[in-house]
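The data below hold one chain only, encoded as structure tokens and taken in the form predicted on its own.
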Amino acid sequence: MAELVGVFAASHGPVIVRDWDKLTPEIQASLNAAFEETGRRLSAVRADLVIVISPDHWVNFFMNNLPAICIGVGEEHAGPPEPFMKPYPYMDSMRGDPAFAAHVVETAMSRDFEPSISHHLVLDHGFCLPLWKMKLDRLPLILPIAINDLEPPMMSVRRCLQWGRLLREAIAGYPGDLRVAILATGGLSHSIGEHTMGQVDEAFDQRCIAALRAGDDATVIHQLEDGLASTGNGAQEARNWVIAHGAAASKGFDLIAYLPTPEVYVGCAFAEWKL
């Protein structure tokens, strides 16, 4: 039977690799330490497959076709197309598990969830940057799930929690011998293309972290539904964290690091949920 062996989250942001050499040694060291500790923990659970939850940054979808959620069900996934993501070390080795992916989709449909699917999903920096920076000892199989965190209407925080529960159920119901981890990427507070770009909303981030750490679903829903409306547009990626939170049965988490870093535009955060 499949087993959920770890649930993690890590921020992403183009500047973390695109302008890496422009960051101070202190910022480089802090970010490296946070990514690598998250990677050490992910490697330690010996996952055969990792479900990576991230937005699609206008690579696979645009305004004429913008699904709320899309599951990549292909045998392999194309690597990041952004020039700043080269040389990405896993460009030719991001393989999927179609049988497990089909099971997740079938479980979702049987429980009145209607995801989109893609047999040829291209994984951009949101998916790939944390995998790269975490310096994993090996890359597991990948089940990518693209969440619309970019443009309204978006899934409610409550629905994100339900999706997390659904993923937990799907993993538990898979008959194959598979060790599964979840990695939510993105967030916390940041703005892209807005007048607040470069500002980090530390107060929102701390409320978000406190709510997830406490594990109470009502508090998570209240804090994020209210807070996401008044902080930067990039903070919408906290929905990915909520899905991970739901998959971990809302048991709270260990905050690996919180690094409010205006130099990369992001309130960078890293966490492991308790299972």
Contents of the next structure:
Amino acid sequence: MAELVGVFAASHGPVIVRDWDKLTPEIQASLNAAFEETGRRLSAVRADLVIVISPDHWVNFFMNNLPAICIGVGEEHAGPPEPFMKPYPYMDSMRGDPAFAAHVVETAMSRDFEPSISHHLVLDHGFCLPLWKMKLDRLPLILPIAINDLEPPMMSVRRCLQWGRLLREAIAGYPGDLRVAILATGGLSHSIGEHTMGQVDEAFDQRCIAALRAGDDATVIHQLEDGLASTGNGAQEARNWVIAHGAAASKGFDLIAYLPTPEVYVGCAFAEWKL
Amino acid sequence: MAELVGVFAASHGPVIVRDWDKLTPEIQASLNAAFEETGRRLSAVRADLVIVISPDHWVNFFMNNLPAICIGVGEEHAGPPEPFMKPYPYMDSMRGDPAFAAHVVETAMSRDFEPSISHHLVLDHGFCLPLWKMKLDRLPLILPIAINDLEPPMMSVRRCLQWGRLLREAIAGYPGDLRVAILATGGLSHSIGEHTMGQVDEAFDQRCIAALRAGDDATVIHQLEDGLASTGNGAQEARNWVIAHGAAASKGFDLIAYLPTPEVYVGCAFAEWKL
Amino acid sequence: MRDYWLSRFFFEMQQPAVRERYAADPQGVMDGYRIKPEVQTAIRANDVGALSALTNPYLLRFYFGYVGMPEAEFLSRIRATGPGKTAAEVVHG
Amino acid sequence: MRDYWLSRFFFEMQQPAVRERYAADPQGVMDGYRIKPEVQTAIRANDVGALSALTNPYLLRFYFGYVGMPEAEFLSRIRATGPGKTAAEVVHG
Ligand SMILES: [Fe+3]
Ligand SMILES: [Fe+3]
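Next up, the form predicted together with another copy of the chain in place of the form predicted on its own?
To see the whole picture, the full complex is given below, headed by that same chain.
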């Protein structure tokens, strides 16, 4: 039987790699420490496979077929195409587990969920930047799940919680012997290409963290549905955290770090859920 | 308020156009009569907009982003690219209703459905061949909904019924003044590119027709889940009929014609639901 | 079983430009996909049975239509993959 | 409001080959999309405000990065689209 061995979240942002040299040593040190502590914990749970939940930043999908959620079921996944991700160490070595992926998809379809499926997903910086910066012992197999956090309409926060529960159920129901971790990437507050670009909304971030920490589903739904409507567009990626939260049965989390960092445009946060 | 004014279904198949001249005059006459009677009834309900529910035959989607269901929300829809569809009379004149489409999508997302969205859907022969052969008075606006009937995994029959109910609810909840019809296309039994290619499974078709006619949801689900697993792959398109059935509140239908026609590879059927 | 790159090749053969290039230089076009050598052999041999085990039936039919296999021949070959054949027999033809 | 063809153009500008062609022949590349004349005018004028009302913010930012607008300039222009401006002011701004 498969086992859920860890649930984590980490922010991402192109600037963290692209303009790394322009960041102060203090910012560099605090970001490195947060990514690496998250990575240390992910390495420690010795996962065979990690479900990575990330937005797609207009790499796989366009408005002619924009899925609310797409599950990557292929034997392998393509590396990030962004020029600044060229040194990514796992460019040609991200492998999937088609049998487990098929099980997750079948479980979803049989429970009235309807993801799009990709046999050849390209994993952009959203997926890969945290995996890189975390300095893992070794890269587990990956089940990538791309969430539409960029272009309306998007899944409701309530539905994201349901997706988390569905993942939990699918893992528990898998007959194979597999240690599965979950890594949500993105958020918390940021704003890209909008008039608020560059602003980090610490008040939103703190409400979001408090709600996820407390664990109560109704509060999570209420705080996020409300908050997402009135803060920067990048905060929409917090719905990936909600999926992780649902998968962890809403038991609350341990905040590894919260680093509001306008220099990288992102309210960076890192967490590990209680199991 | 929008109003559901008619729910119809009609089969499709490339051979009906591509090899029309090779069909006997009897087959031509019976197919024409069935399409035109369905078209006469669709014209009679004076729809402003028709929701056309069809499979996509590998025109819009591939295995790198294969949606279970995709709603075409654009201002216009592209015409069929298949060479045999070149004389299609509405090639550049298929228009959508973005406001109604956005309402349907928002209703779906708020009710825990998660379609893919397309602002520029290409409508292949599945959508267009029936619209052409039906000889409508005039072409209504179109809300195209592409269902994955071709490549596993596909939505369950139960979920298709739920989608039908959702469409019914979305129509009833639209504040605009709009007469809406539904046209499901595809099915019933056929087999394409499989060892049973060319066989029409009349027993399956009759069970399917009887179940839809009787209207009982449990019977529809049972008969189709069972039957689809053991007949030709083309019959998977019958799930489009199930969506229409759900939209019509499962009140049973009037069979316009059933023409099992191995010469076009398809168990052709035509129906109008009771409202 | 679905062979992604074979399926992708069949899918893109729907484009007239790809078909033209394929007619002129089949190996060159196949090299643009990561198709396994044994699958390339099946393509070159027009091995309907072997390929049918690796892709979507509609894509299979499209491909053989595009390369000019008469419908009657495709029908007889695809029907030969029917019950009585195990998947392994189909693959190894 | 989403302008599909403008968005498609911005989306495809992510491809280096499209960017190269655009640098050499901007009108030729725009002609490959069904972009309305007034939107083409906004593109030619680097009118961040007008274009921001018509496409996804990420696509907007990608585009102006690719055509070499300095980040500081993009920031000041996009911030000028903020509250106080009506959509019409942004479009005609
Ligand atoms: Fe992001
Ligand atoms: Fe069909």
